[in-house]
Amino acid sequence: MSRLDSMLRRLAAQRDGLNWAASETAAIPGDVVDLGLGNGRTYDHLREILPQRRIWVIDRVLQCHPSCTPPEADFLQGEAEPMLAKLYESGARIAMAHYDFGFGIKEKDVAEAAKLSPLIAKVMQPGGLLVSGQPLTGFEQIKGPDTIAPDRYLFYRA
């Protein structure tokens, strides 16, 4: 599979997974968190499909497209550990999370996801869903939508 085809498959899986999780969490109270803003595509999509929810964003730097900049009050800039602690201390409870942190080195990405998993768990509403490109620990892994190949994107219930 070409890198282009692989990227298209990943983006389609991400979109389908987010749409599915948004529908599945409609009755669960709480906010949304996008862990890893990047250029803002996912955040922009979350705003479109979940206009009634507050969407928190955590990232080290703000370097997204100008049209995808989250409100200052919803953007927690810095390393993930202290920002997740800040989110918890704010009283926010998360119905749906998207995990998209990564260094681009698989072993390092998996270790980071495992390290952050307990902090993510603290902010999640019971029954909330996590959509992730990396394996998370301490959550119940569930099957996502049928349109996504197994292990292309991962889905968890808090």
Ligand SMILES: C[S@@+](CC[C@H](N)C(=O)[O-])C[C@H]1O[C@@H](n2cnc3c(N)ncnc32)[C@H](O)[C@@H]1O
Contents of the next structure:
Amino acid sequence: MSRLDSMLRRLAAQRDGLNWAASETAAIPGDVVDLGLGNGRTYDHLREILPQRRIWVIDRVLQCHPSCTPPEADFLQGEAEPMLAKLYESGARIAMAHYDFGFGIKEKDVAEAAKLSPLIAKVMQPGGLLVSGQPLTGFEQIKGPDTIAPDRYLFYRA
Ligand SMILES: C[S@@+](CC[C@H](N)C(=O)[O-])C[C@H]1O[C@@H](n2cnc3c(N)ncnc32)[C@H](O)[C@@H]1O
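Now show the form predicted together with the named molecule, given that the preceding structure was the form predicted alone.
And the full complex, kicking off with our chain again.
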């Protein structure tokens, strides 16, 4: 598969996965967190499909498209570990999380996702859903929408 096709499939999986999880968590109270602002694409999508939710964003840098800049109060700028601790201390609890941290080096990305999983678990509402580009640990892995090939994007219940 060409890298173009691969990227298109990944972006479609992200969109379908976020839409699916947004609808599956409609009855669960709480906020949303986008782990990895990057260009702001998934943050922009989340705020479009979930206008009623508070959407927190964590990233070590603010380098998104200007139109996708989160409100200052919702953007936790810094390393994931202290920022997840800050989110927990704020009292916010998360109905839906999107994990999109990564360096692009598979072993490092998998190790980081495993290291951060317990901190993410602390902020989740019971029954909340996680949509992830990397394998997370300590959650129940569930099947996502039928449009997404297994293992292209991952889904978990807290
Ligand atoms: C793949 S990009 C996110 C893409 C974004 N979701 C989008 O749709 O545009 C990953 C982002 O995660 C951030 N990141 C990776 N590891 C991190 C960490 N440990 N702490 C904070 N930010 C991190 C990087 O700075 C980068 O902006």
